[in-house]
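Given as structure tokens, the chain that follows is alone and in the form predicted on its own.
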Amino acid sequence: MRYGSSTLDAELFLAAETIAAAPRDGTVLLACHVNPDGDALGSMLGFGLGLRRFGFTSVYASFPEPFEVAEPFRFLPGLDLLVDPGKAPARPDLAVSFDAASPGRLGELIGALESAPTWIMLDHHGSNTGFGSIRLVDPDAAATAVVAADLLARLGVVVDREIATCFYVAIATDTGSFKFDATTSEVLALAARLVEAGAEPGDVARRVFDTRPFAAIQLLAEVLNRAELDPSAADGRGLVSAYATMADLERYGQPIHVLESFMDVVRTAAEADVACLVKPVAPGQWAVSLRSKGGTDVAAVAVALGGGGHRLAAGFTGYGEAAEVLGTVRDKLDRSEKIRVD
């Protein structure tokens, strides 16, 4: 049993049976979380292409507003599957969601997902709240793409170059180019199979990780210039934090998604176990990313603040001024007795 869980294995079997029994001319709606990262988008598009290979003729994929694919992922195969959430089928015959730990992350697509006779939910977040008709959640999986690849294999779908590229981007982004603790022998074996199927690691690395506009580099410099280190935070384990504003983005002419990679720099501060990056979403609203090097369960902090994620990588939505949001994070780090990882 691949995941060491009889419940998950049974759900995977049921999901495969359900998909195999569905009419090939039926409408399938795929959905992933708002502001999709590489795993959300790669899992969804790779699986959608797999369903096409399996014979489904009406496959639609979407995610909540703002409906824009981040520049690093615009080379992904399967983008033709995407439809604006306002044009997604309202009553699909089958629904599948990807990488969303709670229904709220699926925004305005919830109604369509709930209207489907069957909603198959794929995720790998330990904080998943449990929803959908068939729940495929593996907290030990490095990425949702690992679960999606397993399900396609159970359907007998042969992974081609396009599917392999989508899944490879998914696992490469969620493992930090195979640097994070989530990098297991299983995910490395999957990566090898995807490369054999046609995924090109060098091309993916250049497009996703190693290419950005010069203006984005200038923006990074400004964000790093206001970074702060608090060695006493998190019970002495240390916190490094930084934030960006809408004014920053406008000044350098950059979209919000360029901020996602900034955490990779902020979190390298040697004196801090926890890193926090606050990113603007709308006036008074912020997307907050948390990372830990191993000593802190940041998912516990995120859940306490209405979000979720993994033990070493999590996030939530904050409100107010950036300084207020950062103050809330420091307070939770200092006051919670459940966040230390021994």
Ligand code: AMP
The other form holds:
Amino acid sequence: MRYGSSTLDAELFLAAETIAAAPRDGTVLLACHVNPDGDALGSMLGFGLGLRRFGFTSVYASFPEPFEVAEPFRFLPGLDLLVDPGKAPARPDLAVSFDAASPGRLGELIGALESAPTWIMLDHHGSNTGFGSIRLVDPDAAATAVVAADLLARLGVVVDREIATCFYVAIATDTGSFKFDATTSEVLALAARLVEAGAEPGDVARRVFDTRPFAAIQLLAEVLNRAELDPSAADGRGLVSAYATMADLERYGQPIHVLESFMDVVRTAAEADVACLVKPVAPGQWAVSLRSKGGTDVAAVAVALGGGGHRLAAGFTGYGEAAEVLGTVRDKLDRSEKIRVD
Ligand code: AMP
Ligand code: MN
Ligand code: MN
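Same protein, the form predicted together with this ligand this time rather than the form predicted on its own?
After this comes the whole thing, all chains and molecules, with the earlier chain placed first.
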């Protein structure tokens, strides 16, 4: 929560007024970014449950294809709010988007979101491009769920165990289990309130972070084994990189989402400020994750390559062979003066 921002405060006030004035039997469409992570799903489902508590009777939540919730998030409360993007209401009375830094991240749901008389956009990416009719973007917030919790509080919604679990998962995932710099005292205080309301940190950690199929561990070993360290990259700050292919996933019988956690190991390489993980999406298409320990603005690199994110955690979609994509990243890291953080 950035109380210092009067614009955000005014927009939050306006959003709460608009929601409070909306007919409770109107259709509400909630949408979050493609391949939703804990924050995208947690902020959206927690907020959706809150709207139900507030009295809305027709709340639908969705995200772009592939319409599949990653296994670790299948215990989240509010999954019954989810509808296939093809079945989402085409002309909702109210639309709310979560954790998407640009409209493109909302894929085929854009048309329905744009057709709503009001589209409230909740996000926390510094790279947010500005869209929707009421824009609640707090780049200092650790997660979109922080903004969502603030808005629910303004509506006077009491956070129950289910809402608390959704928001807790969102905050725990986006802070890397309360380890990243965005873990302020306000975030910890919010987490404490969520635990008081019934969220269970141990259970969430076991389900979301500490459980994976044995074959995924073996795949991790293979991916780590081929990781490369280039200490001279990024003007000598160093780059550690790794990739996995569709063939790797097939060989180990694993879905794409198991790769999400691999970055947490790769990025620990002491010799590199920047870490890059290239994950397959479709033939010739890659989801590229970038992380920095503090010396590099990886959001600038990601934005330059068509993506977005935060200063120390960002991503973009790459095309071609994995090696080519890595080459592009190396190039951008070397050539941009603006990305060094002093
Ligand atoms: P990830 O590496 O997927 O965990 O993403 C790190 C951050 O970058 C998240 O805040 C994402 O929302 C953002 N991000 C990842 N991929 C993209 C993309 N293709 N376009 C815009 N932002 C992205
Ligand atoms: Mn996200
Ligand atoms: Mn987020």
